[in-house]
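Just the one chain here, laid out as structure tokens, in the form predicted alone.
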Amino acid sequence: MMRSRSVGRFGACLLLVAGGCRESVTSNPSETLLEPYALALPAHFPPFPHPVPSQAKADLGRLLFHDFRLSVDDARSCGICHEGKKGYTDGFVVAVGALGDAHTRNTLSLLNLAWRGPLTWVDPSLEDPVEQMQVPLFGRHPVEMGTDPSTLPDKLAGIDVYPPAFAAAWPDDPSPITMTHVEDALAAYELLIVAGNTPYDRYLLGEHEAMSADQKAGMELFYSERTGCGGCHGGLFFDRPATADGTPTSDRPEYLNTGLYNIDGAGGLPPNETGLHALTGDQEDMGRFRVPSLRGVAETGPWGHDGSYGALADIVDDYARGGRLLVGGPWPGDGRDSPWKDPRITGFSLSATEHAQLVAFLEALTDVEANARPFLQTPFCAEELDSGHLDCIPVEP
């Protein structure tokens, strides 16, 4: 049996949650849609730091996040650059825009965005998800989505699914299809991408067999004084400065030079991306980038601010060495000798077994359930799906 979703049912059930399609439980479907999204945080997570959006707003954000028609070429969506199966990144070395322009930085994950604080590699001030979203939507140097804010509302108004979706999210607004509401809905959806059911999380909650013996040994190494990994990747989200055991010493991430480059023997970086230095002009900020979260790290490769790492094992090797050595190529140099490298990057020794155990622990930070939650999947499809699959909204190919 083949089926597709009728757009006219939006008010009654466009909601896709973990258990499938949830029909209205009140006599007035709009009342259900205006209730807060049923956010179920992991027991050990901190409180949600943002207002929980309504179900209708989250549903609308889901549509917009996965709709190719937001881009200048009708061929790219937010969900293309942030795929669940890739840890909500794109799998490219550096991001590629709608017009084929290559960016200078690797795409950061959206996992647990609500708790992340600064949202980019180099700008500590950019913490608001709506402000950050405006960069890929409207930026022109380079173009990412290439969205035209002057024409998008009218474009959405002409697509059958959107007028009732916006009306459900803002029932008191006679003209709800605005760019402000587009941005608000997108942010609401992105903040709901929560991942906290990794083997590591289950181990923390008392399921001692959730991690393998190698993963547990790798965890001990990660938090050991020898490697010092937990000193920079501390806290529940592995992105805060911390004591040796991973207890955060700050509620903000650091911006560090980890010895990736030293192209001139004086700590120089490739000129197209110099990190925090590009904002401040201070030489001591050369090569300093935000410490990224390690949640989902096994799926978010290639790694590094410029995607220049192709394997987690290579990253471990270079931290063990105390900095990366590049021989040949356009940017040769020994990052271990960079004068701007963080003094905590001193190197350490690992046996082959310990090396594999440390990588195994990093692999235990993946929440496969987050990538499979029905609500986080695209609601669109070019062809109708069998009844055993998620409902979908047919879209012209």
The other form holds:
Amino acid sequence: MMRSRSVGRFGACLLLVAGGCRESVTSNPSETLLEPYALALPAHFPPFPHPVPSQAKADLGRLLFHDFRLSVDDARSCGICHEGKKGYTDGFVVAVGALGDAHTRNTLSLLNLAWRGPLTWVDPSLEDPVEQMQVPLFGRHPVEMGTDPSTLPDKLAGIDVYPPAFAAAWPDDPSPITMTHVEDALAAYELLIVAGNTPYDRYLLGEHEAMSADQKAGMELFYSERTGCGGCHGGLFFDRPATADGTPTSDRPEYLNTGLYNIDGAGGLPPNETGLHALTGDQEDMGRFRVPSLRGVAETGPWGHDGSYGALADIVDDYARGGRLLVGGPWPGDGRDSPWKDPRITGFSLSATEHAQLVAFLEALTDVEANARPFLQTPFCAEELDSGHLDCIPVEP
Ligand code: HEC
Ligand code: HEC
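Given the form predicted alone above, produce the structure of the same protein in the form predicted in complex with heme C.
Time for the whole complex; same chain goes first.
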């Protein structure tokens, strides 16, 4: 396995000459660490829309993102809810916070976050990653990490790996371990989660055999008038309004109701999660959620804003039906007849072969190479010892 620069540096130091690493980095920050992070953008991606951080800041962000000790019970990190191998989600129906609180929504993927625009399932005005992270760090309803901003800097100062890492990122600051810097480094790291080497991308770049025949047939269906998928999941990130062939018509995402619920025949949603409606109070916003990116979608299950889908095939079935029918259970109703459903969801028919091909196309959107990239994995040993990856930082008690 490739050695990551950060882990090689800090990890090897800690393992071989515990304590010695800190001094050498603080007193003589390496030039390499101050250089911009070597961002390898896929050739067909748009330019990176944020400043590229230094290697040192990116490395620090990686540590913080994966460190359980940022949370109130030393058991939740950003990375435990946004895990690389699960397409930067957590595999849960809805997220579960440090104190066992359940979130009302399914964890969103962070893949290619840099190009997302407005963040979260519901808030069109929330664009700043630092503003967004106030919720998982400090939110009370639910508690996600329960981080205490008044004690975290001191706590980090007492953990061997952090003083040299903060000093390398802010070499001119005599006391760089601050909450502002924690947030700055976290944002820098999450924006570097770039993944554009899927079979679909390789196909786009001219490698015609990168997708199987079924995946290619599924792609034709995805971008057809019949299914209309590409009209909502358009553009390179599958999250912009577009013409049927996927050519974007706007750089803003849409917030839509796809007919998942129709409680009492009035288009109602489960009252704890009504989407954009909860922000605006407007009835017509009932059940509207941001169109999610489909990159990595085969790994981000369960799916839907509330994690109520266990299989991609079921999602395709319900689009074909023109809305979801729920019989029995707490929220019965026929989403096909919801007054708030987007008019483009009208249903269509697919043969069993075509159905499988459409799902096969969704499976061509996974970047296996990114999943193995050390920079996108936790640098701490706790999880990695099992996988035989020993070039990692032991977590101190
Ligand atoms: C308990 C699980 C959990 C933890 C811990 C957590 N997140 Fe999240 N994250 C979520 C959920 C759930 C959503 C969807 C939130 C919503 O729609 O309001 C989300 C959404 C996001 C988004 C928006 C993605 C998008 O496509 O709009 C970003 C960015 C993000 N999280 C970053 C972080 C960072 C940084 C941390 C650590 C400080 C973190 N998260 C910790 C569960 C978690
Ligand atoms: C009218 C716009 C629209 C059309 C057409 C559309 N989608 Fe969606 N799609 C959405 C929205 C909005 C969501 C989020 C719905 C929710 O969870 O409430 C979504 C969610 C999904 C999800 C779940 C993603 C996740 O991470 O949870 C998948 C998979 C998906 N769509 C695939 C497709 C496919 C395949 C088609 C064509 C058959 C299609 N979509 C057509 C708007 C659309």
